[in-house]
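Form predicted on its own, single chain, as structure tokens, below.
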Amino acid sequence: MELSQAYTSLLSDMGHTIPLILIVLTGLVIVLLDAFKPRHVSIPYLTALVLAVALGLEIQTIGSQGGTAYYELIRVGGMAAYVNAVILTSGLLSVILMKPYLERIDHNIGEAYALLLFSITGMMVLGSANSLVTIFVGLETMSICLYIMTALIRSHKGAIESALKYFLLGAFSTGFFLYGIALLYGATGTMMLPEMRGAVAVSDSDTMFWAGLALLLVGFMFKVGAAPFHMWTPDVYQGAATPITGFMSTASKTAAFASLILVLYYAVPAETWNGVIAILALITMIVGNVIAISQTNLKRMLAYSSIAHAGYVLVGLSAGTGAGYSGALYYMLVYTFMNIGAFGVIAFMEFDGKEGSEQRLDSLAGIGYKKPVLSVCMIFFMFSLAGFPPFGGFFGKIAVFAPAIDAGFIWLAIVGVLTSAVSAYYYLRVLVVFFMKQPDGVYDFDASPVPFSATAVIVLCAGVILVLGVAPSIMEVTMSFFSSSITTTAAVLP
């Protein structure tokens, strides 16, 4: 597209990005509404409604042929629609969990929902970016909102400390990311991802290109919580309000991994970087699973679990094939329901008055009989996270391990299976505490009933991961987003 045609196609581009526009406008409306009518009862309902509408619109375009909008800066339809649908699903489920949770702790403020919508805006831009500039804009929009959301409970010192750590380390990683973008542009003369593969083939600045890509990977690895760039993850997950933790652990990972897939798929020859991704996957799986064993706080344990699952996704990416990329996208869908459900259960079992940040796992001994619906759902989530059949987590791991084996990384898949076996110890330990340990009488359970809306979300998540395990046919959808021709020649967008 010529630059002179950018404005003539503006209305058409806006038509292709209606979900994104709806979310931005609703976020602005909530800011104004909360300014004049603080904590208005309609704010969470309005947020959920807009997310549901946007989700419906994105689902309708998943099967369409992908294209671009706004002077080819972002992608629409196809893979972009799928990624946006996963992000919107995470946001919608999180909003339903947030409302009763924030009301219980007297923080049901409008800015929480506005920030969530603005962060989703950044995630959608990041996950469908077709340019390095768009990636940076989406990444920073998402990150700034998440920094603030982490410190939403201002009276909690742990939340403030977590947000400060997140902000400082995030700002540091942004420096790497931005410097990487500068080097990549200097080496290729373009910011557009599909043009980079051809540009680097004729470039005399190979060193500059690979240095830029290395710095870019540092930024991505920080955002997905991969080792050795994972240090912020346990503190942030532990300090943030629990439904917000579930949201950031799923939606932000989906957006960052989707953007990384676009960079690796369109801009870089696979044979030149997949060994590096494999090493990062190895380190991440080992670090996440081994350290999770020693955790006594449930939120912190799931934080290290989240690091380990980032390693599993990287196993799929290390294959450098369409099957590996599609497996990673499928895994993020399953992971979204597993983690939203698990953090939802934890959110309504807290009774320490500090959003579960100081509550030990042993304090939940015997709670399986106090809150049976949530506890039974937790069985589904723990078994799925550990990779047991017939749950979605089992097929998710097959989806990322099988392409790695086909690509020759048999040793990496073996390590993935072994670390999954290690993870079964700390996942099943949760269920042992819930059902097989007697309460010692020191801790006072929260006996208040769980709101119907929250229970419905948790049960829905449990049901979905079972359905995805029994009928994982959605992997065929994700596979349709990739064609082998693009990985061998210069990419041309449809």
Given for the second form:
Amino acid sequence: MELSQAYTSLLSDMGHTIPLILIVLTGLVIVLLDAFKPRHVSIPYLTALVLAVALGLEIQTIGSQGGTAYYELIRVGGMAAYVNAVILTSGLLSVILMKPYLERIDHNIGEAYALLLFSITGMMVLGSANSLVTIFVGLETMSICLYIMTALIRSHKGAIESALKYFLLGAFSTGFFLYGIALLYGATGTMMLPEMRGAVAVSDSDTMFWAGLALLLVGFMFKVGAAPFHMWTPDVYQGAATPITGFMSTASKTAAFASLILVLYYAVPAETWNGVIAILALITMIVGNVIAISQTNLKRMLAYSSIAHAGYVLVGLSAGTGAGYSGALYYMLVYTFMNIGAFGVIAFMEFDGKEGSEQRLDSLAGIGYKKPVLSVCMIFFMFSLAGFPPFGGFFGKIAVFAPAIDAGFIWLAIVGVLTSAVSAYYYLRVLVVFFMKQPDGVYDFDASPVPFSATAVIVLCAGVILVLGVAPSIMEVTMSFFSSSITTTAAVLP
Amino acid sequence: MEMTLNWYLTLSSVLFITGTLGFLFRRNIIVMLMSIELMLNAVNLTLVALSQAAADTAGQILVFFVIAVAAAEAAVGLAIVIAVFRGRQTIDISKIKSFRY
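Switching conditions: you have the form predicted on its own, so give me the form predicted in complex with its partner chain.
Shown next: the complete complex, the earlier chain at its head.
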């Protein structure tokens, strides 16, 4: 490392991370703006604008060769750009849904947007990390912002309780995660992911290394909400404000999965851990889908469904091949649109005054005729989440199950398909309630029209799911691009 | 008697397990927060010892980040505890359960 050129090198690397820098700076500007002009009208628009600009910049660099910046601490271009683009898409759609929602419950405060930007910063660092130090910093930046965002509605006891559970279990898992990093560092003598791989081969019977990897996996499984570390997910998703739940369930999982992929791909040989991941995927799919059946609250049901979807992504990871990883990344793209859309729809169907945390699914009987546009979009989201063919979710599932079958996990793919069939029951029940049931009482429906911007976002999500479903060539382009880009960057970095 | 690397690793693992058990078995949220701090500091000890043994600075750099993160976590955690206490007049974790299956 040549330090005499440090400043020149830092300045030249800044050109590769403009989106990240833009987002941090805008976050700081919003904190200042909100301090002097509370709830200033420009804050949501500024947030959306900077997210859109950053998204455009990242999409432009997806095609470029992946590389590293800042003395190999983070990765840029290629896969990193794709992951960042998914995270930014999730953030942008969430901001547009958040504004009318927070205005309705009179909580349109500037912190919400600043915290969203800071958590996106953490996610982008986490999803493009090339060193264990970067992973830790990104993970904690993301998590601490999310703890606060969960507790945004301070007057609501449920939201505070969700934040408390999220915080306690999150900080606890951080301890394990960090101990894992320390032991991996001790066993390999380096924090850089690509350098670790070389160090593993010489010490493959090293207890310290395997204990470290196990602890690190525990930390990751907690962050992606995989069973048996999923206990926080239902409570947190149920208590937080609905558009923020949509954001948390998509962007933070994308970032954590991307980071897990980087660790598994660069740092450790696949044949040693993929059995463990396969078993975790099995438990996660069964737990998520089976418990979701008995839920009466829509947000809690979607929380268990998101646990199940983490299981499907883990099926892709268990293959331990480039195809499995690219399938997982493709799945996260589809999942982002499906879940933001679904949470967006239910965000505008709440009338319990507690952000939907106590509202029963039955109380939405017949709402399909009162809010037709949102309800029709819900058909798209539910069918796609269940994995029916004309929608993106179907090809997403193929993309993660096929590599697992190639890697010999046929039993895992069978269980995946069976649990998907189970999931169709609770997804389609939502549609039955929406369209085919009569309300059994008089409910105080919020008759005010849904804002145009929110409707547009939800319709856009539905449209993208359909496009991802009827034009699978998009998937092939994405997948071939990803499997090739990962391999080539692996060759560049020893 | 010479202090070898294993002494530090043993001490830090004992501290880490103490913190874990404290988190799992104490019901007072403040004590649980203290247990988490103990876990993080046990890891700091591991990192510094391993870093010194390997004559590499990366571990000690991470320790600085951990200290900063622990401070941020404590600030956010105590803020949440205060919000919980205002609403319920209790910080006993077993009495805070409004979500049901």
